[in-house]
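Just the one chain here, laid out as structure tokens, in the form predicted alone.
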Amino acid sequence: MKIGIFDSGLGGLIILKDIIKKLPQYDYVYLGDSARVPYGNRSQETIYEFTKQAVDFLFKQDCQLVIIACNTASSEALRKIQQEWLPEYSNETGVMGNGRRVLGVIKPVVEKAAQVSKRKVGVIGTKGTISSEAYVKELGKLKSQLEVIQTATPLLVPLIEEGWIKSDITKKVLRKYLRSLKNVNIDTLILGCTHYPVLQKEIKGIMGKSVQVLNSGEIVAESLADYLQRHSEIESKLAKNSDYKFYVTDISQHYQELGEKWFSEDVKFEKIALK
């Protein structure tokens, strides 16, 4: 059995090669939405659809554990897919006994930031994430003295997508969303997107060297490591052949060159479809 990693988009794929660089034996299966990202302005009633599609697909591809690398479908579908969408998957299908889970990407940077912030937290992510308040309320439950402020910076993505990021539109729009938070003191920044770390270098210079921008694809990656080491249950079941397979919704050059460049020269995606 594999491990599938679900994202709205390619932007998964940065959360994967730091997975992959912490434990590459295994065999993972990407999965990207590129027909309909981003999700960050979409209902909650669509993300959680969107999301349950993906996991299904992954399952059927025979991923005993499935990460959601995107935060807006980590914070606005996870917890309905684990609490409700499983046990029904589990009665229909007859397969939970073979300890099928579904995981987020909020939880372990929430807990690095736990760990390394004393008084602000700062937080950027897409509208459907900010006003989720998931990192807020996650964040309160570990550290509840720490303040969090979140600031909505839905144009990233798209230029990210679009290869711009290190064109002066980009620096200027991360300028202006990063005014405030900067304005405050944070001392620790938490990238809410997985799209984001390729800006990171960009936004440790706008920030300065007191703020600590946390990488989420390397907290993400030990944080799993730890998962099958305290889950062998899991673990045991897994596939080792460092095989690798990457599928999405639509394809073009545009994702090929993104996927090359932000993964690996050799990354090849299957179109699929998701219903």
Given for the second form:
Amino acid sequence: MKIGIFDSGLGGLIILKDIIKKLPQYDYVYLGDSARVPYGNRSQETIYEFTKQAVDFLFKQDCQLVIIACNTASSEALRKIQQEWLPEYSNETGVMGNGRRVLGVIKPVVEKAAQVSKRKVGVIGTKGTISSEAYVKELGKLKSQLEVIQTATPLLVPLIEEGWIKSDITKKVLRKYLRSLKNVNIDTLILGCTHYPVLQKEIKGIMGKSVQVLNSGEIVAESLADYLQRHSEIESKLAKNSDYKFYVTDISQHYQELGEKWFSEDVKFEKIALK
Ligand code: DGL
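Structure of the form predicted in complex with ligand DGL (previous: the form predicted alone):
Below is the entire complex, every chain and molecule, led by the chain shown above.
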């Protein structure tokens, strides 16, 4: 049995890299829906449909534990997958109680934010992530006295994918997006998107030392390690050959370059179709 990692595209490789750094011994299957990325501006129904197909594919690759690394899919689809689809899927396939789990990235990051924040938490993410209010709701459940201020930052994914990290344009865009959060004196900022760790240094530079910037890659890796420690019934069944497989729904020169930049020089993608 393997661990599946799903993202709308290749940004999830940034999260997977942090996970593998912490837990290299397991077998991982990565799936990036590169033919249909970005999910960030899509409707909830569409994101749910696409995510279901992806999780189904990963289940069929012997991944009983699937992590949705995509913030947009975690925000818009995870709850419905856990509450409605998973029980149905289990009935249809006769594997009820067979321990299939689907986890997302919102909860671990929210738990960390609740630990470190005293007053105000800022959240940046795609339009889908922000409009779902997933972070606001989860933080409200854990620590209702925290104020949560959100801003959608849709231009960051294309800028990061273009590699415009040090560019003046990116700095200007970041300053404009972050101004509203800086003006209200947040003490913690959640980077609510697979890609944003790439801009972490620049974001920290703008927000200043008084703001704790939370990077989901490191937090999700920590939380997975903790989860596996608490669930020995799952951990004991996981293959430990450090075998990593990468599936995508479209391959191009651009995607290959992103894979090499964000994961490793020798990343090899296999193209599959989701339905
Ligand atoms: N993976 C998405 C996320 O973390 C960003 C890219 C997209 O919009 O699909 O929200």
